[in-house]
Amino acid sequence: MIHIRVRRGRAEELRQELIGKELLDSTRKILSDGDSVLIPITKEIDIPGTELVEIPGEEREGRLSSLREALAGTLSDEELALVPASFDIVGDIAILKIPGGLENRKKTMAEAMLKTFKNIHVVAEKKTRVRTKYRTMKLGILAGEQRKETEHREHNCIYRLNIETCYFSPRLGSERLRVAEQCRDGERILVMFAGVGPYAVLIAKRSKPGEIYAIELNPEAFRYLEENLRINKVNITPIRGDVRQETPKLGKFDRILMPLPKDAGNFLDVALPSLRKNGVIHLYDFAHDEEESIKKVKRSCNNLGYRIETLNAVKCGSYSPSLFRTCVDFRVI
């Protein structure tokens, strides 16, 4: 039976990021193993600082763990199909998308929920997909309390923040810790589309670099962003504004994060010229594969005078069925 074994302060993290990619095995126990926690899985998965160990495992005995489990006669065959596999948790809020056929249903589902999970305090439904210039959507409370507002935390890290007011998706949480792995003490780092600030506070914790600046154009996240610089004790320059009109006066930088797979290509122009040679950019885009990603980059970095040297490029979640969040990591050469 396969585990991951990881350190016990993560435990809860990565237990809800597997249920994200549903790969948590809700039919056998999570267990302890000195300061270490062994999560079952339902396949191997590679995720850093994490190790894939096989042991027995204990079959789980009564307790509910899912959803579905909870609405069973409850709803019947045909709704219970519809119940959403997995959704988001970002602190102590659950984020459902309720699907067509279960609208007279979702007071039933955020009542069970409460019930089954009890680490959710608010759930919340989506309202609308991510459109807005912020990455925003509109949310509505469906049970629990009536607030927003919640405490995120990830990787030893405190985030705070109003998850219809800002953007956050608590699905890449191990893509962030990927990057922020590979930050060298001494590096002049920039964090373009900066949100509530996890890229630049993981960073912050986990390396000694020279500076980080975050820039945010959201009004409201950058107002969680600076909450949460003093929460985590960090030493980061954060910039309210456009990256394209705040990067430029800002001078060059050994490592750019560019978060924003929709758009962050379009912005390239900007942050080629502010890159030192031998940097390193980190850029997000939405591909059927990495090869597609990377494909689009070095055309986009070639369109604008510049050849570049692909590091790394790694898939680090779904969009859609067929769409993926992809990462290109790559260096001007």
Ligand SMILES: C[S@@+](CC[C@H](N)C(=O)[O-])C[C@H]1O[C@@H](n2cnc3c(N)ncnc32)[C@H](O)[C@@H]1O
The other form holds:
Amino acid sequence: MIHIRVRRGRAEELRQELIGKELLDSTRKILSDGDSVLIPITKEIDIPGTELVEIPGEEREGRLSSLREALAGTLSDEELALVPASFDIVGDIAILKIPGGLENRKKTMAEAMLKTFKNIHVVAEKKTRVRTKYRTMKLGILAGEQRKETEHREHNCIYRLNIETCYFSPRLGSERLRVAEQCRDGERILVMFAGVGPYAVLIAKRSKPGEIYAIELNPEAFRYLEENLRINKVNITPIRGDVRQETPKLGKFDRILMPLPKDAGNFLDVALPSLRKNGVIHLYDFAHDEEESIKKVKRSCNNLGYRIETLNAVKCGSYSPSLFRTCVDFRVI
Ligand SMILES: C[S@@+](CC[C@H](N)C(=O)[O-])C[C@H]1O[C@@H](n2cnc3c(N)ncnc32)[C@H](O)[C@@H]1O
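One more: the block was the form predicted alone; return the form predicted in complex with the named molecule.
Okay, now the whole complex, with that chain kicking things off.
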């Protein structure tokens, strides 16, 4: 079985890249080997700084291999090969992108998923891409309970949400932790584009910030944000409205998060004046690599009259096979 060897520090970034390229083999476990990690893949790929190794690997019990087994008598070999190698699970809802050749088998596949994975109670399919102002997508229910609301657990936090009316990605858990780990006690923090609260809640739970504000425009996401603050018992000020109008009313911050990769750069004119001296911004972007995002951020800040120092830049997911979600952490100097 082919695995790709990568040094431990780069493993999560590579895992995200492989998910984006639909090359991660979810039927097998990711293995540890000293300072490196072995990630199972479905096809050979040449990525600088990694090495391909052929080892038996280890099956993940109850995972996709069992789904393929459950469907073996029902689907043809050609159809079985099309069963997605991985899918998102938000709370107890599995979200599938149905490949062309499985359109008239999707109900059968969804029923098999319910039987195979005891933690899944609803199987939904993506009907559109994430394109709206609120970054939501249309979903249809293929099998299980007729609901789109669920509770997702991540890093000891709970997020209640409706997967169709709110944006939420379970793939960003480690990225949220990366940012939360940088927050220091006593900081005044602004989470722009807060969604149902995953960044703000995690930061509030992990450190003792002086104050956290969370701004969200989508009324439905805002309703869940308020609910999630109660459920997680955290002290955060939620603000319903547009970042452009609301930010200037809030004073200055030590740290500002801008998790809107499609458009965050267009809000730097409101973020930069709201940053304290030595304050840090975490800005999300879609780009071919980290360097492209760094250049874009530097250019935008320079055009607005600010000089910046990049602290870090990472890939943290993908939008298409060649376009990645990136995050640039920077300080104004
Ligand atoms: C990509 S989602 C990220 C949500 C959340 N931070 C997360 O990681 O799950 C971006 C969010 O920004 C919100 N949004 C978009 N434009 C906005 C604006 N101008 N002001 C406030 N929120 C906005 C959307 O409704 C959406 O919930």
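Basically, rigid core = biggest C-alpha set you can superpose within 1.5 Å across the two forms. The shown structure was predicted, so the numbers you read here are calculated from the model rather than taken from an experiment. Residue numbers count along the first chain shown, from 1.
Relative to the superposed core, V314 undergoes a Cα shift smaller than 2 Å between the two forms. Taking the rigid core as fixed, one finds a CA shift for A11 of 2 Å or more between the two forms. With the core held fixed, G73 shows a CA shift of 2 Å or greater between the two forms.
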